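Only one chain is included here, represented as structure tokens and corresponding to the form predicted on its own.
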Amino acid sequence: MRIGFIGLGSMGLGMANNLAQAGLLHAVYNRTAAKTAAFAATAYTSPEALAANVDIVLLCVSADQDVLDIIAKIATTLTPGSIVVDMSTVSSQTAILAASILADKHAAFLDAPVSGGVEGAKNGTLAMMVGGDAAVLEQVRPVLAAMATRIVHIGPTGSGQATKAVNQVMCAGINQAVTEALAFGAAQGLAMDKVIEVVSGGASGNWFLQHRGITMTNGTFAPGFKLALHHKDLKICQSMAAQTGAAIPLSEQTLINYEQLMAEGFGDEDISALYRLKRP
């Protein structure tokens, strides 16, 4: 099977080096296409050309109008019999619409989000969530696997992005709680370092306060997750929630805050910048 890689922002590019490292990328396209020089797959100046010439086509871009774009255009070149991954973060409507137009063509769509940073994009360490046919999750699994150590089959196609909206809420929580403690302590005069090392060893230790608590204490707040982008998803699960009437506070409060936060040009800084809100 020829393999090829649409999106190589900060967590594709980390996925397609894995894909590369195990000899299975054969092509690639991006935006900007400097970054595919990095690869002895092919290069493409198209989508519509890569999805030509390549028998599963990968895809990780921003948002759901960057996804139905890619869509639209591979559309119109794959082979029937061609599957498409979208690891993307979008809602759950735009897997379900992406699924249609790529079944008109025979070709199958798996939604595919993923959990686990930039670190777990480069590590191979992502947690995935899939939804679609599980015959066709199973006929990707192999190359997944250079990507994810963790991929699970949630159900119909839609529900591997409604469980990536759950991750996305459950995320808003922890960045609201890591955050408010660490500035809780700050204010008391604590050594921050001591802190975070002990805590993190007991119940309330948790992957971003491991991963985060001494970067954001000590003011430094590159990405490993994008605030802009975090906000974006939350965006999803504020409609998605008023659909279903759920309540979601937390993150009601966190885009609050993000809003806050973007107006004030810290929006392409990681998640943890939640924490100059909240630093004494």
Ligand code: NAP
Contents of the next structure:
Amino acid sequence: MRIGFIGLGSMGLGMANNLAQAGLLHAVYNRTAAKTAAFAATAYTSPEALAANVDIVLLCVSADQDVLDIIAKIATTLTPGSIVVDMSTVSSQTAILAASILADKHAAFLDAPVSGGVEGAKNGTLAMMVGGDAAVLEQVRPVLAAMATRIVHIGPTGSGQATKAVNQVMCAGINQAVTEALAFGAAQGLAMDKVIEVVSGGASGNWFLQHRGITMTNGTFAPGFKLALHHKDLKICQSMAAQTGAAIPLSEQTLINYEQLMAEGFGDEDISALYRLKRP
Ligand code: NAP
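Switch from the form predicted on its own, shown above, to the form predicted together with the ligand and output its structure.
Following is the full complex, with the preceding chain placed first.
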């Protein structure tokens, strides 16, 4: 099976590299064409051209409209029987719409958002939550396994994205907790490298503290995960919470904080830039 990858951003670059190393990458497309130069795979100049020449399209772009734009383009050229796997973080509604557009073209669709950061993408250790036909997932599982160590079928189309929303609500709370605690420690004049080393090994240790603790307390916020992208996710979570009556106050607070940081020009920084608002 020929496999093509669309979207060589912070996440896509690492994921596509792992596919290439596994001998599974045949084609790439990126809006900014220069990013395809790092790959031996055939670089196409449009999503339509890539889709016409592969059996499986893997996709990792920014937001809902970006996914729908790509789906509209590839739907014009996909071969019937193709499989499209979207690993972007978008709404469940977008996943359901994408699946129905592709079903009209006799192509299958899985929503398969990921967690694990750029480190997980680079190391091939992502967690992947999948919505759609379980039999289709089994067809592509060997391909996805080059990028992810944990691949869980959740349920019907959209349920992968709904699960990712759970993850993003949790990330907001963790970001609030870690930035607040580290700013509290810094205000006491503690040696924060030592604090982070020891606390990481205890009951409050977590991925975000381990991977972003030192950089944030040193005042550097290179992405990682762009704050504006997490804001996009939390807007999706906010609307899901409004529909179900669930309360997500930590996410609501995080949206307010992110909007302030975005207005100050920090939207392209890592989400750990929340520390800017907390530090002494
Ligand atoms: P990124 O570095 O900003 O990369 C975005 C990618 O999407 C780039 O390749 C960009 O092309 C492409 N793109 C955006 N809009 C497009 C459009 N309309 N048409 C064609 N290509 C388009 O973002 P990222 O961090 O890789 O995140 C990608 C997705 O994964 C997002 O949905 C994000 O929420 C999710 N995610 C991110 C992380 C993380 O830690 N970074 C973790 C899990 C999930 P250009 O190169 O031309 O800009």
